[in-house]
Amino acid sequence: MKIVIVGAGVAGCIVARALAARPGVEVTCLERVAASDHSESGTGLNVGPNAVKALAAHDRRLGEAVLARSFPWKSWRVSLTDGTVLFDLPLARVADNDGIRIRWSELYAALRGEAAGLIRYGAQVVRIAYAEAGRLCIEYDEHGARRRLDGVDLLVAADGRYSVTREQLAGAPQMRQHGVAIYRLLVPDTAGGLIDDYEQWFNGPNRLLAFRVPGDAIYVAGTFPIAPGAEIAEDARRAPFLRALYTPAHGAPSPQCRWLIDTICANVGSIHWARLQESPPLYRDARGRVLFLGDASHGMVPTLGQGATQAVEDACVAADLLVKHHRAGALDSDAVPALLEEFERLRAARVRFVMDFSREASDTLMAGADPVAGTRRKLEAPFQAQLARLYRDITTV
């Protein structure tokens, strides 16, 4: 059985860690990225409790290996920029255990030490195409030599939400654009004690979103609404239209918005610029070979901190199942379009309530709408049962 993993990132790693050493399984995980650039891996990122429990349920030592690079995530604040406070939950009422809060690049070395060996680290896939026997050809460059792999019985496809084999495959997925700018930051801890668990302030739609990260640093984002499908325009990439999107039209900044203003506009230059969008769910191609996780398979609005963890999540379930299939002797190419078949079915239903709550929790960030009003329905009954839905509910082999 031959198994070749396209991307080295959450769900990659974590597949790659439960084939490794299989009897009959030969597993080749291809990076395109060398072991030590983490240019393109974010800044910093929160991760679900659902993920938490996941991996846990899992693996328990590569769970304890993520939770040793990072902070626990326990509550939820929301305040308006002035100060006045919304929203304040503890996790514990909604989820079984704490989420975390972790750099990028932390999540990556803690999973990639953890598949050290499986790696082929500056391997680029320039094309993927079906070949004898219904089986794969994968070609990629390695350092500038081309290499090929020839009769790959399962493709897994983990390379993110611009994925090159998803776009060879299936198309490119057709983007949903939601009308949001999304920038993000991670800068020194110079906050003096002012930023610590997961929060976020409104000055009307405009958001701001801030936490502590391991290695003295804060993880800083932030939101504001423009006309759905537009580019982002370079006069608002700028500090003075920044520092007006938070700053309270009567009354001045909290301490903590004061910092964060101050910050976000003292590190323009160094802002990493995104939309709020959404690309349609696909978890195996037409011929049944290729199995898509994470952001390949479903890119999602960020608003509940969704993207990695249903990484996490989809990497958890296929890597069990593979296991499971393995363990009854029942791994083999012929068993793949099946196996693959099941994975779909496990997890349809779920990502799609995952998308749904993520993207109905984006309300607050869409122009005209009136932050107060929407916040405190977070605190109503229906919202903290879809939330606890979301933190508790995993999807099980």
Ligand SMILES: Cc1cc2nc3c(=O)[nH]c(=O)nc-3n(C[C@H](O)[C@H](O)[C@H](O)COP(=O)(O)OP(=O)(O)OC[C@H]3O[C@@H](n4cnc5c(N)ncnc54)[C@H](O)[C@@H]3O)c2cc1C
The other form holds:
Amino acid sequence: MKIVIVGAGVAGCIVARALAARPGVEVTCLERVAASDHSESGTGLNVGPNAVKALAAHDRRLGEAVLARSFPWKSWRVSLTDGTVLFDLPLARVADNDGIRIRWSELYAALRGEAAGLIRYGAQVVRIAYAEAGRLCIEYDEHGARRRLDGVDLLVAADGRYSVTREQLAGAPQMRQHGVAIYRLLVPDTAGGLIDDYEQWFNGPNRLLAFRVPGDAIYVAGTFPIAPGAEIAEDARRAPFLRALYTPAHGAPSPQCRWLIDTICANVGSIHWARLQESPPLYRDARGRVLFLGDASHGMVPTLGQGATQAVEDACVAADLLVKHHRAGALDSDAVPALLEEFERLRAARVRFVMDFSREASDTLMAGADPVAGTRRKLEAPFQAQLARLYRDITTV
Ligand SMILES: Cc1cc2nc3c(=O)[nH]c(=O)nc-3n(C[C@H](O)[C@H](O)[C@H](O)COP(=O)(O)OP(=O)(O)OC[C@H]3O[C@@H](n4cnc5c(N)ncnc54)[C@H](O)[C@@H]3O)c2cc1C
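For comparison with the form predicted alone, please write out the form predicted together with the named molecule.
Complete assembly follows, chain above in first position.
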């Protein structure tokens, strides 16, 4: 049984580690970046309690390796930029365990470290096709040379949001734009204790978000509405525009927001820009030998911090399923299409729920939104019940 994983990101590493050293299974994980990439820069992530729960159930040691590089995410507070608190939720009310706050580079380091030996770095997949025998042929560039792998029984596409695998086997997904600019920044912690656990601040629909991560750093993100489908204007990427977005019309920003606004304006050159967008989910290709995981399967809006979180959930389910079939002596080439169908049956409703809920929770970010009324609705029972479902109801195999 020959398995190739494209991408040693969040999902790819988890699956690679689970398949290591299984008799009769030959696994290769191809990763385009060099082993040293992602080690110094990047941004921060808040990873949901549901991912922590899924990882602990799937592979306790791997879960501990990730926790060791993170801070716990225990609460979610929402205020106005003048300091008026609207919402202050201990996650223990809606989750069985904490989430985490981590640098992206550290999450990759933990996951890649635990899958070491299986990952071929500097190997960029460029072409995937079915050969006549019904198996896959994969071509990749490695150190300037074109190489190929033939007779592949299962391809795990974990190559992220701009997945070449998905583009070649199913066509590039149609992105749905929601009319919100989003930016992210990782800065040294000079806040003097003002910023710690996960918080958000609104001025109209313009939102700031920040939390502290290990390594004396603070992760800062901001959003503001733009016309749906429009590019983010050059002027909107500059300090005066950004300062005005978050400065309250009456009164001064709170000390937290003053520090955030000054820090963003002093670091505009280091900002990572994106737009709020999502793509329709796809779990397998039509011929049933390609399994899509994480962002390659479903790009979702980042409002509830579920991108990496769902990549972890996907990978734990895929890995548990593959291992279950292997233990039963049923992991062979002929079984692959049915196995991928089983994966889709297990995951589709959960992913649909998370995507829909993430979009609904973005209401306060849209043009014309009232963040006070929108945030107060999030304190009511229906939203809290959805949050509990999000953080507690992981998929099990
Ligand atoms: C700035 C930023 C902040 C974010 N914040 C959060 C957050 O707070 N919480 C959260 O849950 N999510 C967050 N996300 C989303 C999250 O990072 C992604 O959803 C997650 O990384 C998806 O995991 P993945 O395994 O699908 O893909 P990735 O982690 O993106 O991994 C894909 C891997 O495939 C490799 N690759 C790509 N193409 C090829 C190829 N052709 N050949 C070989 N290798 C290839 C890439 O180099 C990469 O290593 C954030 C994203 C960004 C950009």
